[in-house]
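Just the one chain here, the form predicted alone, laid out as C-alpha cells.
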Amino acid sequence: MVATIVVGGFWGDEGKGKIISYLSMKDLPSIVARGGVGPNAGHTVEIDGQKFGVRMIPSGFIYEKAKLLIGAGVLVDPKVFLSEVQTLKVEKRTKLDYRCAIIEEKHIEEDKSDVHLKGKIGTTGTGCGPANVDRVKRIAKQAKDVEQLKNFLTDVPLEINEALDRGEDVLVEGTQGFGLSLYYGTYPYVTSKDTTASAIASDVGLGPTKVDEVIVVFKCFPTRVGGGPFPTEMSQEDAEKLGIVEYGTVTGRRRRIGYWDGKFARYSAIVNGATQIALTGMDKLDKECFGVREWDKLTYKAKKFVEQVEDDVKVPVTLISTGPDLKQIVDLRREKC
C-alpha cells in the first residue's frame, strides 16, 4: 500500500502529465485522484504518438483499470469535464466528490473582463479565481447542485482511504506549481490556492500521516505562462537558439524559459516534503539524450546535471524524462529509494 503525491516544482508545466501517466502504467494505482485548483491547468499526456490535452480527468486515464477521481478541493465546470469524460471513454470508472465547488458562466466571463486579473497577473481565463471568491464567501454552487453530474457523484475521501485500508496503492496528481501557489508562490502572480503536496492531500481528503511518497517535478529549463517574477529567465532569442519553444496546455500562450534555478528548487522541495525528484526535459538539455531509457546510456552532461541537481534539491533524482513520450524515461526508483 502506497499513496503518492505529485506535484509541481516551478511555476506549472513541468510535464506531470508525463510523469503521472507514467506512474500509472508502471505502478498500477487501483486509484489516480486528481487535486488542485480546477480546469486552467492542462496536463499533457503522449503514448506511440498519439496526444491527449487534460484540463479535469486525471492523467492517469491511460491506465484503463484505474478508478479516477476528482477530489473536493478541486473546481469544476461541467461543460470541460463532461466533455473530456465522452471524449476519453471513461464514463464508467470517472467519480467527482459531491462537494467540489462549479464554475460558472458568470465567472468565466469575470475572469476574462477583470483587468486586474486578466490584464496585470494574466489568468487563464476559465473562471477559477472568481469561483474561488464564491466558495470563499458560501455561494458557490456544488457538484450535488448539478444535474447533469448526478450519475459521477462520490464521497473521494472515503473511497481513497478504503482503498489504501485494502492495501491498493493511490497515486494523486497536483496541478500548476509551486511558484503558483496563493500562499508560498510569486504573489500576487499565483492561483487562486495553495498548490503544494499538503494542499493536494487535503483536496482529496487524504491526511498527512497516509502520505508515503511526495515526487516533485522540475524542469531542465523551467518555463512560466503569465506575469511575474522569473530570475532565471533567458530572452526568447537564447530560448530559440537551444530549440525551446513551447506553448501552455491551456491557454496557448508561448512559454517564458529559464536557466536552472538550484535555490528555488531547494525551497520548493523543502516546503512539499519532497521524498523524490522527477527532472523532465533532458532532451532539451542534451539532444543526444531523447528516447534513452536506461542510465549508463546518459551522456557525461546529463548526468553531471542530474549530479547537480541532487545537490542543490538534497533529495534524491528517481524519474528522468527524456523526450514526450511516456516511454521515454530512465526509472531510478528501485535504485535510489
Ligand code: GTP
Contents of the next structure:
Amino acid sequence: MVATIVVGGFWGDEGKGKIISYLSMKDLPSIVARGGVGPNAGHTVEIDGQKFGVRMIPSGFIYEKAKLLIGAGVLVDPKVFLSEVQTLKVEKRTKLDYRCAIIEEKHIEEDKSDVHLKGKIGTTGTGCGPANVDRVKRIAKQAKDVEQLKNFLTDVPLEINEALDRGEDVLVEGTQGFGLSLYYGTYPYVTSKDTTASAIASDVGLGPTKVDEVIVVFKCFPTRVGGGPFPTEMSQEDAEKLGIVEYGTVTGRRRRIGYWDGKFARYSAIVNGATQIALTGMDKLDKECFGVREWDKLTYKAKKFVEQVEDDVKVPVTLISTGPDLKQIVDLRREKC
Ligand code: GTP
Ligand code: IMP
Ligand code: MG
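Target state, the form predicted together with this ligand; input state, the form predicted alone:
Let us now look at the entire complex, which starts with that chain.
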C-alpha cells in the first residue's frame, strides 16, 4: 500500500504526464487521482507513436484497470471533461468529486479579456483564476449542480482512503509547478492556487500522514510560459542552438527555456517534501541518451549531471526520462529506495 504524489518542481510542463503514465503502467495503482488547479494544465502522454494531450483526466488513464478520479480541489470545465471522457473512452472508470467547483463560460471570457490576467500575467485563458475567485466568494457552482455530470459524481477522499485501507496503491497527480504556486511561486506571476504536494494531497482528500512518497519532476532545462521572472532563462537563439524548441499543450505558446537552477530546485524540493526526483529531458542534455533505459548506457555527461542534481537538491534521482515515450526511461527506484 503506497500513496505517491507527483508534482512539478519548476514552472510546469516538466513532463508530469509522461512520468505519471509510466508509473501507472509499471506499478499498477488501483486509483490515479488528479489534484491541482484545473484545465489550465496540459499533460502529454506518448506511447508507441500515439500522443494524447489531457487537461482534466488523470494521465494514468493509459493503465486500463485504474480508476480515474478528480479531487474536490480541482476546477472542472464540464465541456473539456465530457469531451476527454468520450475521446479516451473512460466513461466507466472516471469519477469526479461532487464538490469540484465549475468553470463557466463567463469565467473563460473574463480570463481571456481581463487586462491584468491576460495582459500582465499571461494566463492560459481557461477560466481558472476567475472560477477560483467565485469559489472563494462562495458563489461558484459545484459538480453536483450540473446535470451532465450526475453520472460521474463520487466522494473522492472516501474512495482513495478506502483503497489504501485495502492495501492498494494510489497515485496522485499534481499540475503546474512549484514556481507557479500562489503562495511560494514568483508572485504575482503565478496560478490561482498553491501547487505544492501538500495542496495536491488536500485537493484529493489525502491526509498528510497518509502520503508515502513525493516525486518532484524537474526538467534538465526548465521552461516557463507566460510572464514572470525566470532567473536562469537563456535567449531564444541559445535555446535553438541547443535544439530546444517547445510549445505549450493548452495554449500553443512558445515556452521560454532556461538552464538548470540547483538553488531553486533545492527550495522546491524542501517545500514539497520531496522523497524522490524524476528528471526529464535527459536526451535534450545529451542526444546520445535518447531512448536509453539502463543507467550503464547513459553517457558520462548524463551521469555527471545526475550527480550534480543530487548534490544540489539532496534528494535521490530515481527516474530519468530519455524521451517523450513512456518506455523511454531509466528506473532506479529498486536500487535507490
Ligand atoms: P502541466 O501539467 O501542464 O504542467 O504539464 P506536464 O508536466 O505534464 O508536461 P507537458 O506534457 O505539458 O510537457 C512536457 C513535454 O515534454 C511533452 O511534450 C512531453 O511529451 C515531453 N517530454 C517529457 N519527457 C521528455 C523527455 O524525457 N524527453 C523529451 N525529449 N521530451 C519529453
Ligand atoms: P492560469 O493558471 O491560467 O491563471 O495562468 C497563470 C500562470 O500560470 C501563467 O503564467 C500560465 O502560463 C501558467 N500556467 C498555468 N498552467 C500551466 C501549465 O499547466 N503549464 C505551464 N504553465 C502554466
Ligand atoms: Mg503542460
